[in-house]
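One chain comes next, on its own, written as structure tokens: the form predicted on its own.
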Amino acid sequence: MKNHLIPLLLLAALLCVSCQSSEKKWRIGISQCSEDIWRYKQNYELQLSQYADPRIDISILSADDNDERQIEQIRQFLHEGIDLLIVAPNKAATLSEVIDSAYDSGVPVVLFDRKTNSDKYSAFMGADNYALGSMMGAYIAKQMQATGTLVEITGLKGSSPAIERHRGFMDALQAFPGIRVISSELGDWTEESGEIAMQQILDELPGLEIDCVFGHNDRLALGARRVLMSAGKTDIHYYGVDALPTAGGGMECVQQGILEASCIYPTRGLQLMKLATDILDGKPYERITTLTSTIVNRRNVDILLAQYQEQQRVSNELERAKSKIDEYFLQLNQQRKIILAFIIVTVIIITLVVLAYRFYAAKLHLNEEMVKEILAGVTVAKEEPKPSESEAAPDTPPHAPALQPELTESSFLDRFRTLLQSHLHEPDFNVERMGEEIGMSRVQLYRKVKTLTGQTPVELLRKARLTRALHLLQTTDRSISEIGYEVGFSAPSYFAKCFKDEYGKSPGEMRNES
């Protein structure tokens, strides 16, 4: 039963894929407001979700923080025909009209991360930015011991996260009248805008003593830090939002002491895609999904990074497996995309590994059997009588090749074994002569013998000589030198070296044991 289990699992997986490939494809348009490391991570998760549901066909476009471009991209999606729109609006007010038109046309709309000024959407998923701002405000105030000067660098003006984070942050600080807040609205979520905002504050308020900086994301805080460090202000604490676990992200900055703390702003691409497919499948779903945020500081950052690294390792393994499987099925079925669910991927990878092991083990066994077959009989050297020219068939040229192309593998191995036995004692017998006598070029002979046995003609000739030598050592009283010469070695020292390489003992040691 075990011998048949893995092939059956593989067959079941293939049948699953075949069945799924005939199912309806859901075309989902994803409109990102910008490109940054947070959205790169989310896009990767969205693409990864296709492994779990092969019906999904996603297309991702980025507006690069441009309202007009995002409007045109959404219109392009609608013109091409999509089943569902996922969108992170650049600005709430500007994008409301085109998103409303998509919803009114009957296309389900899922907002994530950011909202519009309208209630026309199927579902929203994102963190509570007001609560996030409030949480960071209270945390920073406690770290400041409720006194000092605090600079806030906001996100893109008009975007819902920037509006809500600022409002929650300021409401939390009302409980701490000893903290003076200076706010800048020049940020646009990029590190460069954080530098510009911080530089303007320094220009407008020269001599300002700053205790802390809060950026609406980590990049804004890092941009402000670069300006303040250049100005010689080194005793300042920095806080941000996002806490990405990727290289150079907020978690690493906290771990290295560049940021005092950050707040996880979840990407949750897999969960977002699950919400989208539930809507398309007509399943029940929550219209508002609020993602929880957590503060990352030096007390918990090591654990959080370790968890992410393990998740990333598994994700990378799945990515590599998926790439190999895609390539295989593209060749087999001529399909543009075939994506397997996680369980199917695992079954196929395990199956391929086991089958590969069995295949190579069987091939190695077959090669060993063929080598044994070739070496069989070399313990008794013999010369096969060669037919005279008068005995040759009248229509056969006197120099016709001994081996014809139609000979079977078994016939070929018989001829090759006979050839080795006949010339075993000749030191100058080499591959060229083998090819001449067997009717093949040197390259043809090498390839055929290597394919059938896994070894080269020279290796097999040496093995045959050593097999014959071992037999003579054990059954005769001839000297080691005489035996070496008799089996075709031109020098006793070379014979002794080859013998020890093959059997692990010198000819003398082997004879003493027999």
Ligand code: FRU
Second form
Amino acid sequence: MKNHLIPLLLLAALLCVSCQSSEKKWRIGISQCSEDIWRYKQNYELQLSQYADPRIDISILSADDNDERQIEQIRQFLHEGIDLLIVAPNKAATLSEVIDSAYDSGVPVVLFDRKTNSDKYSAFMGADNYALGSMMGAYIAKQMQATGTLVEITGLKGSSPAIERHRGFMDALQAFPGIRVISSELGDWTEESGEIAMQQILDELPGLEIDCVFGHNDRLALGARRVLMSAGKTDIHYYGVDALPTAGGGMECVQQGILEASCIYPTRGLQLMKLATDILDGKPYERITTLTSTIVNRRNVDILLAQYQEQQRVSNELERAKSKIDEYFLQLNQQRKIILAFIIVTVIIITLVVLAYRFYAAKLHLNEEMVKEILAGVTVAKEEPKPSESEAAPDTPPHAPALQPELTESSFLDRFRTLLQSHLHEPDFNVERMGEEIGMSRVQLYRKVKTLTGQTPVELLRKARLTRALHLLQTTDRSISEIGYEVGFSAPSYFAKCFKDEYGKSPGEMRNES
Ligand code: FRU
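Coords for the form predicted together with beta-D-fructofuranose, given the form predicted on its own:
So here's everything in the complex, that chain up top.
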């Protein structure tokens, strides 16, 4: 096992962990011009689309009908580094520049519902507001039997749906000269602005008989209605656009007779997100997607609402299933992390054990080699070389510890071996004596010998005695007791015991074998 195995294994484990979490996500910035029930429905659908495609990471900001805020929010998205921008521009002219710059910087731009004044966008999705205005104009004119007074309350001045709905509406009404149209441009898509616009008309034309009101959306129509109702005008018919099927939306108003009719202005969040991901995936896509709209009136509202409720039921089920799946994956992920951590820890432990084993095996081998080296020379008795006159300190007593300079490993071993060779025959040669001879305390000697050989000095002395005894047994005729005494054992029985412990055979058995 290589020494750099641990870092490699850890790296691999870390890579595994990061692989789990590094799946590429598409960051999609959604810039909503307004905040109202139409936007809520669409935002909900956009959020839902994340279930269908987990790569989508969406962030929705709403400008609350404020141009400057929307410009700022788009800049923020670009600064954060989004992969695609979906935007409903508040006013076409004001928002064009920042949206153009997003497009020019290489960020794909999907316009929906509203347009800019420029051609710099990747795709547009929305209803044909001119056709929608025209359809409503013709429908209302027919309901009015081509005669009477009709008030139009337009959406936000300068926003593309208001411009186009008005144009379509007016063009359609040209075919009905018996209808007098009074238009107010004070609306800004909110219900309050519908009230203000209607109030102003009443103030300016006090005796005006109104037959119908067309609001560019349902909220404008409802605002106008509130003013007219409080002015006691109860027999006016109201028409709007959006026909939301959600609670408090246009469909309910049609069902309850509050609105005469409305026109579906589709939100289609899922379809919009599919278009966005197709662009990001480099798949072919339609640059302009025109969503169809339908008039909702008392004849079809029940069926349309029932259809929507069924859709809702299904999507609620899906949401429930999705949250269960999420929970399951969360648990799975946690388990994966625990297993991974367990594997990493196990690998580290195994690696450490193997390394420790290798270290100790190497150390053991080294120790064995040292012991062999020490014992190699002990078979023969040797006279310890006398120190020369010049080396000997003049007043050093015969057995006083010589003051030794720090011995190197090999010179220490040489010295130790020589000591054993020359003194092992002496029964009183013990650790103290060794220490004295070598110039070390008992403890120092013990530590040094143990570190270098793995054996204690006493063990080595005994081994040395037995090694020489074995040699003498095999090479001489001397009696076993004689040999015992000769290698420093003062009792033959103790010699025999130690010999058997070391070689597994008694000295007699050993001699018979040789
Ligand atoms: C929603 C809304 C709708 C209207 C559309 C026009 O914010 O005001 O009511 O039909 O925008 O863009």
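Everything numeric here is computed off the predicted structure, so don't read it as measured data. If you superpose the two forms and keep the largest set of C-alpha atoms that fall within 1.5 Å, you have the rigid core. Numbering follows the first chain given and starts at 1.
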**Post core alignment: residue 457 C-alpha displaced by 2 Å or more between these two forms** = yes
**Asked** Does superposing the core leave residue 51 with a CA shift of 2 Å or more between these two forms?
**Response** no
